[in-house]
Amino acid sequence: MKNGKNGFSRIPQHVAIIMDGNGRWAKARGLERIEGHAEGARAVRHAVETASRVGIRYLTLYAFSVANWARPRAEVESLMRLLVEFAQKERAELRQNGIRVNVIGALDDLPTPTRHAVEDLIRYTAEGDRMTLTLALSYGGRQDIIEAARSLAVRARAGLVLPEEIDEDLFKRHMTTHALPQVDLLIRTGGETRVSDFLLFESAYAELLFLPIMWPEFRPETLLSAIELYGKKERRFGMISEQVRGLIPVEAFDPMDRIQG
């Protein structure tokens, strides 16, 4: 039922999507698979004004994974180069509507022009308060825990942190994405029902959504009819559906405790 803010009962704090099939939608076309990442740079734009419309604060787009490092050179060195015409063409609207940009993932192996063009965009946009845009690049998931777990290790062998003191909060503090919150709902386009090592610790309690059509259809009634889904999804978090809705109280089980036969 629709009767929350925009029409929609319950809207997604952060979304995430992984934006799969612009190689496939251009090939069925006849046409090369760069034109397929061109048709998807506009589904972006689709998918950043539709988000930002409704009130979703944080949208993580998967922009280019570690292993994308593999693809064909040419294919590699024109998704860098539009990477830049994003960053520069969009970059006034972007700040306009109050949308922040941020990037996870290992920006220093991009090559220099186009992390000079995301640096200033990041520089650009840093001012917005309305949402935030995050770009994953060069990004993988099990590399950016890996990397968490071995600043934590050099930490606590210089004896700055004990390793009793390590939890999940101070752990997330070591990533690259530390300033987004856990992922809400995690969209993937293509066909495919795997998230390819993308947000693997922050979408632990995420609600998965796999479409059969290609990044480059994605329309913003996609991602309208995609909130409505989520609104129905009852998000419980290892806890009953009673609980959830208030009907018996939240009490936390002591594992010291003793069940009195």
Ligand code: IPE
The other form holds:
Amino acid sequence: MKNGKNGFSRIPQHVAIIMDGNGRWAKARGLERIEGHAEGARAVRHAVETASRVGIRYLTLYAFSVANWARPRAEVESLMRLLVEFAQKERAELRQNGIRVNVIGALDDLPTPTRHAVEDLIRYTAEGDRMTLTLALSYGGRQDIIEAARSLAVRARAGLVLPEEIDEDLFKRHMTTHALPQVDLLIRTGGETRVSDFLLFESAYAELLFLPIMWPEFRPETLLSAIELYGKKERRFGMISEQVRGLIPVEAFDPMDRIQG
Ligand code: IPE
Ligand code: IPE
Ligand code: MG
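Switch over from the form predicted on its own to the form predicted in complex with the ligand, please.
Next comes the full complex, this chain leading.
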């Protein structure tokens, strides 16, 4: 069904991508892993351009995980240099296209030149209001949850927060993802069917799409067909189909009125 915005029945508001397979892509061509990462940076352009063109408001890319620090030092250093290059090369076009860059994860863990380049990119694109491009850098989903719990515990000890005030909203405000809505569509390239510690809290009801292609092979059409597939899903959020379609009412859960027996 192609009848809505840009010909799609439904556009996901927040798409997150685990960009996996750069190393294998390179190896299969007799190249160094880092050349796969460089080619991967070009695929990022396709993803960003296409996402903003079709009206996706939030695109979040897993660029470097906490666990990736354990890779060979030379690869980590090359990745950090590539990030600087990406930030410098892309900033003008990102700003021109109304794309605002945001970061999740531990930006402070990055080497100073990389951190500066990323901070500069964030400042330079701050006025963008078409799409928010979030880069997950030194990011770990469990780490982000634990940091939020710790910061709430500190506030509770200081008497600034009462334990009974801690709900989903307040918890979320203490995560580095606080400015992002829940993930609607999570895509992973590279053929693995795991989430590798990405957006664990935020993907609670995301549609998951695992693609066999390697990240450097990602094309605009890849994203377009993912969105089309997304449009065909019925997202029930725990309810039944008739409720989602508005045919019968949604019940409010009231613990005082628990169904007995
Ligand atoms: C993903 O590609 C990019 C990063 C983790 C930075 P990989 O480097 O994991 O590529 P494969 O999975 O080894 O092919
Ligand atoms: C996930 O890919 C991290 C990024 C894409 C940045 P990995 O290649 O690090 O994940 P695993 O090790 O296969 O789970
Ligand atoms: Mg990998």
